[in-house]
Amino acid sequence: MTIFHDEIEIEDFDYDEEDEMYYYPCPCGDRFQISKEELMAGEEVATCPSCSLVVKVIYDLEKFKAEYEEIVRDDTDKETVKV
């Protein structure tokens, strides 16, 4: 059983497009992190690489997947228009 330090909405995380990672400040001074890939797989635990704290990420998996698929479609359309 995992004991969570807190429960944080996905909207409160910062997203790094280059790393495809979501980050949230940890009390230890580092950041909790979870990858887009982990979220797409249904993972809901963000970990801090510097301490033992973990937080539960609150998000709707189906909505998250739908938004990601929409972004991918938009990017594909934009690439087609650019050519």
Given for the second form:
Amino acid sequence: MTIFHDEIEIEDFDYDEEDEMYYYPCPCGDRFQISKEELMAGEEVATCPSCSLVVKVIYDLEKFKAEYEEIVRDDTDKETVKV
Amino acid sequence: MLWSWGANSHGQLGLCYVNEQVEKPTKINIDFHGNKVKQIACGGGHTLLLDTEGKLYSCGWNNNLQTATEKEVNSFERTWRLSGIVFTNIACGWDFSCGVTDDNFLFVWGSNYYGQLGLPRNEFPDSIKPIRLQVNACEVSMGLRHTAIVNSKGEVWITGCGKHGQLGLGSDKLSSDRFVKVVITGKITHVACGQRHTVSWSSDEKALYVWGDNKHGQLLLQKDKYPKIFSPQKIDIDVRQNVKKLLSGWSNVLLWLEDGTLLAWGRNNYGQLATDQTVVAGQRINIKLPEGRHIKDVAIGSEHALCLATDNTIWAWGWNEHANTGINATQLHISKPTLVPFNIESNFTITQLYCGSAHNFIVIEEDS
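With the form predicted on its own done, generate the form predicted in complex with the partner chain in the same format.
Every component of the complex follows; first up is the chain already shown.
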């Protein structure tokens, strides 16, 4: 069984739109990270590239997927308008 | 002379290189224009250094301008942006920093994403260059995403993220981007911000005032009954003497008293409380150095601590994955005060020690 250093709500992560990654500080000085893609696939373990600690991401998968798909749909609509 | 060790993923050790970790105390070859080191403050991955003339130097992670330099540097460089200002005290949060000037004003810089610099978010976005606040600050502490100051009247003023109650402004005020006064009856002398909590000490009432997250008993309250506290809670821990230092790790607290007693409480999953016994919420651990050694100074990291003894030895405990403690990195946790291997010549004395998240500094001076 994985021992989590902590359980962190998704809204407490910092989101980087450019690399589509979610970040939360790790006590080693680096950051726990998990990609949007991983979250979409139901992954809930954010890892730190510098140490062995992991945190569990608290989020609602269905809600997360729905929000993302809505954004994609919006973007698609805009594309359509442009054309 | 300055030595450092521990995590170095962003050059925060000032050793002129970046790597995952430095396992043993290592000498930094630098001369601060003939001045001595007055104080060091360490954040998540950055470091500030104040010399005896009040000049500021910095190194390490600079993704949010927390080192107040143009570029990210891995050796201590003078922060020219702040030249001409005489600082008397410095502090670092995770990715933000501050300095108190000789006329008691507060300069802040770095991340203001959560309003932790006390600057309105609509005018001051995420990463801020140094700016002077009209705030009178005597004591200052910065946590993961919040900042607390104590002014000359003994009042606590606080700003930043308060989702877990760490602002102590009540359950309907869960964030602030200006310093707001925390309602406390006692006069506060010491304040310390943790990951998601705040602890403070009132010298006239000889009592603690605590607020924020209590998931690991870091507020000395029952975890199940009080998972979070949104307003300051006064706690009498039957201490009738003055406090030398009140320090907070991410989820653990150290209280060093005038008679030399060192008390610890909160999370102990990596030996942060220097004991391998099961610790219940509300329990205070009296940390003692072996063979009756006396404590000269103490510093706390995110999940580890360092202690300087009067016989010129360094003792450490807690999380050790990055050799944070300076003790053999094959031991992931150090659950009792353990000697940090370090050879020092007989005519030199260790005078200061500091911890960041997982990195450390000691200052050594030749005996005069």
